[in-house]
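First comes one chain, alone, set out as structure tokens in the form predicted alone.
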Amino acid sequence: MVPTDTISAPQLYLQSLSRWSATEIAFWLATLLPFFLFPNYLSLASQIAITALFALSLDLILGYAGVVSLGHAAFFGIGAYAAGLFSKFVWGEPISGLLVAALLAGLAGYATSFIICRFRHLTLIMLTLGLGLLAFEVANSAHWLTGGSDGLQGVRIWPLFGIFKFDLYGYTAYSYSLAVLFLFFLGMRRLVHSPFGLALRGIRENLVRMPAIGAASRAHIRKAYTIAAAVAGIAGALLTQTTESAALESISFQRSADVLVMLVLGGAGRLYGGLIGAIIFMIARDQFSGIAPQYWYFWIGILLIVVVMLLPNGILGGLSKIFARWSRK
């Protein structure tokens, strides 16, 4: 063990962030409750896990690097169609499909990152929106390959490890989605609590000054954007594999907007913000759509307004402030 007096203050800070708290352990144990308490909602639970992974990927660039994106669903859709086409024409094994989706989405993210890293603020928002709309129209026009508005047909996913079939009950789908979410959360947790993660926070706060301390801002943004694109592609592949379908909705602007709402609800730049936001948004959508199928976004809008007005930093940000005040007493 390295003596404490030989460790620098930043290293001690990162080590303190890397320690697991009792709350974190309780959170992940709670994700197993649907198997026992809500078996009829396992399909919804798998959708929540997939959406949480997608939100986690956006949080890396938005919450930590300050890169606002309205076209992040492009990478989600690339992963979804990549996994679907791979299973249809090449190989139906799900893990291989995840790797292919991550590779293609990551390559797309890397190619566009050279444009993204050069701009900020409103220009960046318009660029990401434009890239997302371009991806949607490309997928729609290539109907001979993607199925267009009818969606990709003929997707067949083999049983996981040759044993566990993806059935209508959702046991395999939720187990698979939750396992992938947890593994990538561990990787993301390690990443944001590393010197690279600290550099991303510095870029978010002041892009111009970071090169003065040896952190190449554009290079860091390109790396983060590529990683986020690959993770988003894996989330899209999970959706295709667990539902055996891929549709234009997976690459639409609406999906990009929804995941942004999730981060606002949960709290961007807090690691668990995307997870909490995804849980709240997906459950609220399920309940509100049952009340008013045509107007459920009205209730989502009210929820968003209330959270933004009362908790500007999201639910986790608000709870952290309340806990800080309580701890001082």
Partner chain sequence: MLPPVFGVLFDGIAYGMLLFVLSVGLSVTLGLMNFVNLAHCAFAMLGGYLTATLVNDFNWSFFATLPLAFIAAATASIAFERVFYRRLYRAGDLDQVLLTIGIAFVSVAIAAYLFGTAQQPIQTPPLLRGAIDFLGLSLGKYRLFLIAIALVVTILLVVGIEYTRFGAQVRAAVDNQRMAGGLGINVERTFAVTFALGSGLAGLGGALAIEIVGLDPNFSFIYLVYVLIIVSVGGLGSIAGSLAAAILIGVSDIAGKYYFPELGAFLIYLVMVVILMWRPSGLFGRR
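Form predicted alone already given; the form predicted together with the partner chain follows:
No partner chains or extra molecules come along with it, only the chain itself.
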């Protein structure tokens, strides 16, 4: 317990919430292991990193602001196509491609945020789902631009910084994705412990009370939604750049649903929830489908069921509860 007799105790307390723990540092060091231990798995690792970034962006709105979205892939897809088209029609330099993708996805997020911020619960879920599906249909019917269901052709990405080619082994892809992920994770971590992060939690906990303390919750939600959309766009762009392909699937309901499942599996409302969820889900899928390509979802299903039954609130939520109980004893 924090001592309460000195004046700065509350400040200290709040500060202590955002201190880096040893586990966290160990986690990030562990993300470097694939380079040494599993060099054959780097492309998988890079797709995990990308998915983790995507899940992180969903966590911002879902875990923190309580805005459940089943259409988040729309922004992922916008980012993916933006990066692809940019490389096709402007140039293939990756970093600028990321920025363009972030900008476009952010704009789309900003535009839709005006709708999103007015609804809650099932209505909100269904609206995001509807908007996501509409985005999918738009991309499908804009065949001339997107290549429709065959995917976008002609994506060519230049070497990163003009030096590092995106190689078959995925060295560049993983280094690049991991670096971007880490950067945005740092940003997210900041945000979560900022006054804005507190406001988002307030919105999640009780939307009705927010106006009564003078909070413009809709503006907060819009802001969070826009940020989340931009980050999702970056994740999409990373996928396009590291695989030199962009397809309708990047915008699909399935992707929205998958990322939601991963986030919830890891533990929504926790910084590492999305990351852990993406890692476990994708590795499990890779391993299970390696064993039985036709029945891997049986095992994934079992995994989900077991996690919910044993560790409610996701893996991290469940673990932290167990840990709290254990440490109290």
